[in-house]
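Form predicted alone, single chain, as structure tokens, below.
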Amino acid sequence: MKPAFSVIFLTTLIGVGQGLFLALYTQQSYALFGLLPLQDDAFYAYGSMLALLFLIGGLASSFLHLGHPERAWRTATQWRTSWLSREVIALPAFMGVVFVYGMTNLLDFRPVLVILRGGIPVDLSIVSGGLGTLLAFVLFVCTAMIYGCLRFLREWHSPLTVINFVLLGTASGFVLAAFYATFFATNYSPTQAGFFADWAFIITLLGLFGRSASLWRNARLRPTSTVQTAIGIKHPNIVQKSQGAMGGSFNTREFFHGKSPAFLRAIKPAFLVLAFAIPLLLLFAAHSHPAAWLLGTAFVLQYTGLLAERWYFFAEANHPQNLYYQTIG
């Protein structure tokens, strides 16, 4: 398949915004049992406006793919159907929550709802937090099954597809937090990155199994489709001479990326190396020396590997119809 520079921002943008996001909410819940040491109620808010700009960032990359963005509200209107009416639906509901969840923090508005056992009160923001985690996860069950769900893409249709949508966004995520948490350490709320950089070396780990994986299983994959079943001509011996066309068309540029072999050869270490390999090195140590520019480094080369990434995810797709128009015997 070709890829969409627009839906490559837009997925790993908003992946981004998901993770973060996760990332403060977790931490709350910790401290909130105890377990970790209550930020400043500054922290939760301003991470979380920084959460939504990721998300707003992504939601305008996908207008740029749009013929006629005026009419994009119709997309929401097949939910019943189309993934992608869910994901429509889910993104703005996931923007509007992360919005409610930082504003309680930044004007200090949490009443009180619901007093669990121990005396461990439970405040608006706390729920709104868990709102927002469900919408998170809904939203990348959404934005993933929006290609795994496409039977004849065998590479796409995988419930890996869901899993690596859910783990490399939320480890780029808390890559993110980690770095950020580098510039709110006070001598009354001790610094978070350690934390928030355990749980990304964690599942940026995971991430690279579950690439990996779906590598693996992709590299394996026979076409059932051939050129006799594809123009229906059950002849066991049919050279192509043409694409049935002088010039391109929309199949020739549209369902094929275009690139040669050498450079799919290439780009696949490359995103291995910039998304897992140097951000786990760096992640280690900060685990027991969180700065910032180790940190910062970390997030700026693992999103720039899941650009690749996600650019070879597209790429690697192969469409049925291209045993008739990307091949000349």
The other form holds:
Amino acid sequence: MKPAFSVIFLTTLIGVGQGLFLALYTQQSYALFGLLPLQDDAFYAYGSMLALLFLIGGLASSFLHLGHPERAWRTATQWRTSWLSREVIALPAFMGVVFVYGMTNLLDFRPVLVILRGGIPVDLSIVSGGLGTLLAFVLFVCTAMIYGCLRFLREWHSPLTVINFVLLGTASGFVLAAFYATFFATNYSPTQAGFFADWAFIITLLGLFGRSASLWRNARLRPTSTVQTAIGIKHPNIVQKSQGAMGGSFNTREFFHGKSPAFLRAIKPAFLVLAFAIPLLLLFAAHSHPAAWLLGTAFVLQYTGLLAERWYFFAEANHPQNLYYQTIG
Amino acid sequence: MTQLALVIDLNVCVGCHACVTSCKEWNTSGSAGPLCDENPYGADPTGTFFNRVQTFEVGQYPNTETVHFPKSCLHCEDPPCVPVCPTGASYKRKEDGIVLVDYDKCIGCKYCSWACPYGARELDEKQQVMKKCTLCVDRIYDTTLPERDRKPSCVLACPTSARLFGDVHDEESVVSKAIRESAGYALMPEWGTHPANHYLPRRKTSLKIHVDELERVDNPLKVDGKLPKPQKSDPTLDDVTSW
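Previous: the form predicted alone; requested now: the form predicted together with the partner chain:
Every component of the complex follows; first up is the chain already shown.
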């Protein structure tokens, strides 16, 4: 498939936004039960606004993918059958909840709704954050299933697609959360960067396992469709002599990445190093010394690596329609 | 229930592209707007087509066969492109099974083209909406046309009648009979899309003659010798038989 940069930025940017929100709420949940010190309201407020910025960036990028963005409102109508439609509903819903969550903290509007056994107060911030967490995962599933549900794109049609979208998005969000937390160290409240960095390390490591598993799987796929089933002639030697048009067509542009095999081979180790190896080393170092430059570098490198990872995700998917477009003529 | 479809006879198709040009002519002139071309006379021409004729060579020299392969939307009975459409612009008509795109609802996200294993959908780069074969839906029901012209453009244009048009759910239709009697098959059956369009395979007319059929068993010229003569003592009615 041809990797569209609008979609690459959409999926990676909202992944960071979702991950950052999940990171903030994870810390808040720990703090709710007294396992970590609760941060200032501003920490959660500005953090969720930062997540919202990434989500808005992703949403804006998605519009660039459309031929008729002015009709985009129609995309919310087919949620019964289309994962794309479900994503279009889940993304603004999640953004709305992140906004509410940010506002409850920013305006300090936190009416207590329930009191748990043991006297732990559950306020509006906790409830909206819980709803946001649910929606973050719904959004991850919707985004990944857009690709995972296409059964003849066999590189994508696997539970690993969903697992990797969740892990990679969450990992980049936690790295950003660690970087963000370094700016909120005060005398009476120690920085939470170490907490985020440790989780980021774990999730990045899981992401490396998940992505390696899908690379391993995809390298061993055998095509279900062949030129024999494509034209229905049983013969081992079938060669295309003409594709019906001497110039290119939509079919020759949309379904091939347009880069050399050498480029494709080079991008794989590049994203494995950028998105996983270097960030893991930096996060390991940040465990004992959570410095802003360390975590900032980790985030920038990992995000760059994830852009390459997403590019490769699209490029490695081999569409069966390419069987009909092997020779110009 | 009706399911209109084409049946394409690969045994007859000569690869003349008449179906391609007549399809383009009809569908670029309709009320739905043109099928846009870019640089039609330039160095890198490209354009939107509903129908393409491709050519494949089967076998290795000198035992090769050239197969011309017309390819358009197969109007699948279980079309994977329809449920993925986020706006409902892609739909399958209940009354006749034609898969259509509502150009006024399409947002040009290209997701349906990803979901079609056959590459039957092409984005119109100028209008930025997805286009595909309509089975000439604006023609086959047009009562101002004489009855014999109410067929898809490609079917009427084919000089060798390689393209048949009809209802594949009607067992007595010309297409159903062709599929049944001439071994019609569907493309990429492995994906369970149940294409309505079918293809008829190449057919070789051959006569199987067994060795023993090369000579007549009762050939009188091959009778060896004559019948044994009866004994003189045998009673006879004539010269050859005896009692």
